[in-house]
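The data below hold one chain only, encoded as structure tokens and taken in the form predicted alone.
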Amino acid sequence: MNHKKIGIYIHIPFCVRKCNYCDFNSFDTDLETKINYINALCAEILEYAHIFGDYSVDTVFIGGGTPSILPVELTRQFMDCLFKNFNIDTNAEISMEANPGTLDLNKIKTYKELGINRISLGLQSTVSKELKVLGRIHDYETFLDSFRMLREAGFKNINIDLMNGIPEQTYDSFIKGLKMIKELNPEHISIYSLIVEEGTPFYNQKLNLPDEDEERKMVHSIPLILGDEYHQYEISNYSKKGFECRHNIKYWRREEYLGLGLSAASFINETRFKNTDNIRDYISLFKKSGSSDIIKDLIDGKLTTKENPKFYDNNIRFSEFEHLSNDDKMSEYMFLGLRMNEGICISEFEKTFGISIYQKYGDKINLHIGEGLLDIYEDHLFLTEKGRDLANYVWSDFVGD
């Protein structure tokens, strides 16, 4: 029996309408397409089951889109399929993203019955004007109703998503909203800065954004407002002790995970691959034999490059496929590990790669220590507060090296 640990990500690409800042693969569609998609998703689950069925699944994350938009019968369909075909740990963290305005008590109770034990609730802001600019479908009262229903149904692990640096937002409105959320006593709070991405409605609009100093003031105030009840364990994430998101930590620690569904990304055997972005291709692919032979070869270490004919024979399956070089692995270890407040274990780097971290990155580490952006305590290298402000600059220095 193979007891190797793995996480599973499931992508549900549907939403009521696309938010003005969103660049994820998500869209509104009809019920027939949703049914066909879930049938294809279940076919993909079955296809992978004979490869990973005896692995121990310790985290599941259902993201989107808005997974909570699905009729509850379709959620039950893919969750039942997952549990019947994979070895899900009894204490697995099973998260689902949900948006206020798409929940009701029956749905919430069903989620709990299906084994979902963590809900990530997309609030973004407590201010109606800011929510409207973002294109959200809910107001704060709708969010409160959803949060109370989750508590009523017995959910004891709830994350709330917030954003800073959004149009019309002020320092005062952000701080007031953060205090309101803290009073609700959620187990986890994620706070992301808005990034205006090309291809989104925001990209070509003239936006009334907070200036850089005001946004930085917002970010620096977060730990002061949250206090000792919440600790920052990653650059955008705060939790009560023991409620850190175990699935996301897998990403930052480069642990293995399997992505299921449209555009879903996987990381297996030092190889990153991503499913097709085209929903018609995805649905049609799983009406016939898929290409799990590629994944089997990958797990067995037989598939190492795109030149393998099996990749081209089945390239409808993947939009991206890359077997990482040793330099790629070290680069990822650095910029992903530096996302976490604990930083990078210096001795573990040498144990993993057979080379001193200073031999590989000494000049860059010393440069950023001199700039006050990195620091070392005992055996860990980590971002300072100033370094977190300039994290993209620091991370970029380790990308592709």
The other form holds:
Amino acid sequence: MNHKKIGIYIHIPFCVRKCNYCDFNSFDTDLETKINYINALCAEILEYAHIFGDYSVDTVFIGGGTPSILPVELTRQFMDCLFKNFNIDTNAEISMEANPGTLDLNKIKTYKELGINRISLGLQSTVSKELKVLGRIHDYETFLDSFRMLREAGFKNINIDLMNGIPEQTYDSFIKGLKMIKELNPEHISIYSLIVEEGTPFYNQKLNLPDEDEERKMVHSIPLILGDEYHQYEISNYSKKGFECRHNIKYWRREEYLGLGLSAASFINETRFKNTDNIRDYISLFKKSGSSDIIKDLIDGKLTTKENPKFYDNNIRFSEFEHLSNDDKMSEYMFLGLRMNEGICISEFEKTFGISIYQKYGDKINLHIGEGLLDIYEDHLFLTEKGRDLANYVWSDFVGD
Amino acid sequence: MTDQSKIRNFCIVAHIDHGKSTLADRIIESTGLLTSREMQAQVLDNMDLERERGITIKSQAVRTVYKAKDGNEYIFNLIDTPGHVDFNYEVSRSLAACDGAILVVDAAQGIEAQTLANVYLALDHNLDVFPVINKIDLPSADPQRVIDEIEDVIGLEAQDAPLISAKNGIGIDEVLEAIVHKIPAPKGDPNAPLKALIFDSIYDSYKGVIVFCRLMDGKISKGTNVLMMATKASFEVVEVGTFGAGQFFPCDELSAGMVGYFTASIKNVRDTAVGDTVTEAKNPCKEPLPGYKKVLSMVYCGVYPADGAKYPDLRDALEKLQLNDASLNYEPETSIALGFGFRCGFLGLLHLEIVQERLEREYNLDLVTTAPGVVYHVYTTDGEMIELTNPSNLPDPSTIDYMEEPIVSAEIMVTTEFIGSIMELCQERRGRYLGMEYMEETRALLKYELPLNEIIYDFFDALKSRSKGYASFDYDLKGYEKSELIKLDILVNHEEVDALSFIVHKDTAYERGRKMCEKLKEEIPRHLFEIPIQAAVGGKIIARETVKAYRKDVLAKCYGGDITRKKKLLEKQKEGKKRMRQIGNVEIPQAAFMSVLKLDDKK
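For the form predicted together with the partner chain instead of the form predicted alone, what are the coordinates?
Whole complex next, starting from this chain.
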């Protein structure tokens, strides 16, 4: 038996309604499409089981969209399929995203039964006015009900998603909300800064956004509010000790994961590939199956996507497929590793790539240390607090050329 | 020897867009040397750039054969002339190679500023000019009004002018017959010493320079030892021939009255200056042809590679371009802000843009160009005169006695409703009003003297926008005049950026400095620290803006491990950074160096 570890991401692209800031692949649809989608997803699970069936799966992350919108029978269908065809570790972290307003006791109990042991609740804000502007369907009371139900059902690992820098938000409203959340004592808190993306309803609206100074003041206050009980381990993530999200850490540590479902991204054998963004293509693809050999050869580099236009050029199966060069690997190592508060292990870089980090990136590292954005402590290179404010500026120096 | 009475050497003059190139196409097509299938849309303009901009940059010539109604075959040499004021001298030399000219006037628009400028230029060269009225099939055409206008304003007989539509092939036969009857045959002496006018030349990597010339007297053939009378260069002729459309047809000999080319393994177009006279070395003609002028660059700017490592590539590209473009000057210079580059001299702003585009397009170079300036005459207290092409080289003010700037006489033709706003524009640009003539009730010709440095920036754009596109413009260098000029310096984060300095009149310095700071504030991205942008005259700050420090640049979310998407975003951000120049610790985007060009806010 193969003891290689792998994470699995499963994408559920459905929502009750799309939020005003969301630029991800998610939408509302009818029940029939959901059924067809889950059937296709199961076919994809089966196909990959031929290739990765003997890996040991130590994390699963079911993301969206809103996975909790699915009728619970459909959730059961793909979870059963997953457990039947993959080796899921007994102590695997199995997370699912859920939105307040889509949960009920029956669903929650079923999730528990299906092996899901971590729930990520998309709250975003505790203030009704702010939730309304974001286009969220729930209010704070609904969230509280969901949270209590989860606790009662025995969920001992819960994340709460918050946002800062959203329209109508003030420093005071943010801090007050964060204190309320801390009172609830969740194991994990994610706090993302709102980015107004092109193509979202927000992009063309006049928004009453907090100014940059106020927005940064909010972010800088987070550790003070959360205190010693929580620690920041990643640019947007805070948790109690031992409750860091193991699946997400795989992304930043460049460990392998398989993405299943619409537009899901995978990283295996130093190859990044991403499923089609088109749900009709996705569903029709898995009505006929039997391409696992070809995919395996593609990942192993025995075949190229050019020889198999069906898989790439027409964007039918994969919208992206890329074998990483050595430079790509080092670049990713930097800009992904620097997301973590502990940063990059300098000796490990050299061990991994056979070249010292200074030889490769010395100028850039020194420049940003000089600017007070990077720092070194013992064997680790990491972003300072100011560096985390300007992370893109630092990261972008480690890509391309 | 070709019978001179059967040769017609002519050109077509017109205001831009009145249909010069289209008529040339029709003439070439109708004379049968080319089949319709071979015709590209516009045969004469064979550079891509020209086709895109709809203007002719280099002079060209075509030789076609026309079988006239009298039964004789006539050789037509159609010499195409550039159509922009930047190239006035080239136009004048092309005209000098002709015996007559066709004046094309748009049946709807009538006479425009360049119509007048070009027709007067043709008449100055003693050419016989006959008009044709083009675009008669336009709904707004009013041929009789235009005919009357030609007679009233220019004084040319126009009642029997062919009424044509070059685009739709109407009336072309009439034009061909008129060429035979109204353009005089050349009257040179084939037995006199060789006397030929160079009206253009191009560089060919196999044959060397191909010299375009009009033989006034004498003959030239393979083996002739020729002497260029102005440049004193002499060569042995390798090949002579005539012009197809974009092709060269070798022949045995060219003789008086003919238009053709010769090659002589010449390495550089500088030896074959436009307007120079070619004669035979051992039997020279007594006097060169009149009108030769050394070409002067009117506009200068710094040209730098965006990537400093590409400096040798830029030098090679300029060298190659210069082989074909004798009016392009360049010499190396260094800028603290931009590193190693060249100070380049051009005939005008259009010429500058064309060279810049060719460097970027044909030589694949990414360039940073500084704001263009003119040549100032700086008189120092010890009586010396310095020709200043780079503002950074201005001597210490205490050693300057006075300065002079180039002045042009400009003619602007405009419909009467816009006279007010155009006069206002000329006033703002320090223009000196000379007078106004009414062409007809609704149109007037405004005459101004303007400092050249006020029109090389955005004058043309401003003119067009303030007249809703109806004004047309022509100018000629008049000379130099004393002026109160000062150097405006720009400081970014307290460091002077030499490439952003420019010379202005003292009355407009404050206004320019203020606008420049505002513009730069828009162009310079936010940094980790606050950046003051200041305009200074002689160390005194006259305007200031501040680029606030940025506090936040983070896009943390990363759905479902889609690292590729994240990477693409970071790459895009990095691309943006590459297009910047580092000044001290401030990154300035390339566009900022041109921003001084776009300060007219009345658009």
